[in-house]
Amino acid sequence: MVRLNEIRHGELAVTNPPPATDASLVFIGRIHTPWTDRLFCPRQGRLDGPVCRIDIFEPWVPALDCITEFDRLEVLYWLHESRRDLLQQSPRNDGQARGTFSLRSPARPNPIGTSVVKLISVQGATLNVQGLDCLDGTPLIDLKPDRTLFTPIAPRQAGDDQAEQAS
C-alpha cells in the first residue's frame, strides 16, 4: 500500500512543477462514499459495491433534469488528496516503474478520477449510484450517461474509410 507521500524504489517524482495558470475548474457536487481513509479505498469500483450518495450543488440541480433515463453514468471527480508530481511509478512496490500515464493511478498531473456508475435513485439535488472508488467528501467535476450506452450519430465523411484504414 502507498503511503502518503510515499517515493517507492523505482518511482520518479517531478521537481520543479510548471504553475497551475491555465484552467480552472467549478465543483458541482460533492461525492459520499464509505471510505475516509486512502488504504482501504478499493482500487476500482464494483457495480454491486455499497450505495454512495452525490450531492450536486446548486445552480446545478436543474442539470439533473432527464438523467433517470439511463441505468449508467460516468462520474468524474477530482481526486484532492492524489499526489500530483509523479511521473513513473511501481504500483505493485516491485521496484519495476512505469510512466504515470499508462497506469490508472491516482496520482496524476491533473488528479481526475472517473467511475462507471450504476444509478440507483435521484432524490431532488441527491444521486444514489453503485460502484464509486474514491474517497468520501471528494469534489465531483461532472456526470455524464456512460459513452458505452450511445452509438455514433455523425453522418460518415471523407476520409473516414482512410482513418480506419490506417487504425
Ligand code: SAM
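Numbering follows the first chain given and starts at 1. Here, rigid core means the biggest group of C-alpha atoms that superpose within 1.5 Å across both forms. From a predicted model like this one, the values you see are computed outputs, not experimental measurements. First, how it differs from the form predicted together with S-adenosylmethionine (SAM).
- Once the cores line up, the CA of residue 11 ends up 2 angstroms or more apart between these two forms.
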Second form
Amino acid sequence: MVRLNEIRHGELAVTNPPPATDASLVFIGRIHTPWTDRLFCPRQGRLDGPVCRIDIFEPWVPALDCITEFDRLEVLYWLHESRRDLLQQSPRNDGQARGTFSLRSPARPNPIGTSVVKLISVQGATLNVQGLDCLDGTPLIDLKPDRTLFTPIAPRQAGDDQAEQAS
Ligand code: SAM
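Previous: the form predicted alone; requested now: the form predicted together with S-adenosylmethionine (SAM):
The complete assembly is shown below, putting the previous chain first.
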C-alpha cells in the first residue's frame, strides 16, 4: 500500500525541506563552464563539447548515490542573467517575432534551461559532464537520468481491459 509522505526503510531525507506550498526554487549546486560571456556561449550544448563541472551543495550530495549507473543525464539550470519580460522575440533580429513558448531562448518568464549531458566522472560532490551551454556560475536546479532511457507508457489499446481481467 502507498502511504502518503512515508519514509521507507533505507530512505534518507533532509531535516528542513522547502515547504510544499512554496514554488520558489532551491539551487542545489553551481555549474562551471568555460563561458563568461553570453555571446560566446553555444546556443545548445554538444556531447563532444568541453568538459564542464557541476558542484553539488550540501545537504544534497547524498542524492548523487547511484548516479554513475547512467551515462546520460538531464541537467536543469536557472538562466540567472536572463530577462523575464518578453512575450514575443526576434531571434534573428530581422523584425520577424515568434512567441516565447515557441523558442528555446533563455529569455522567458521562468528562465529554466535544460541540457542532456554525457556523464564523464563523479568525484565526491563534483560531476564532470559534456553537453552544457550555460555561463560559468549558472545555478543548478536539478539532475535526472535522461528521459529517453526510460520506456514510455504505451497508450491504452482496445482489448486491454479484457486482457487485464483475464490475468
Ligand atoms: N539548452 C538550454 C535549453 O534549451 O533549455 C538553454 C538554451 S539557451 C538558447 C542557451 C543560451 O542561453 C546561451 O547561448 C547563452 O546565450 C544564454 N545563457 C547561458 N547561460 C545563461 C545564464 N546563466 N543566464 C542567462 N543567459 C544564459
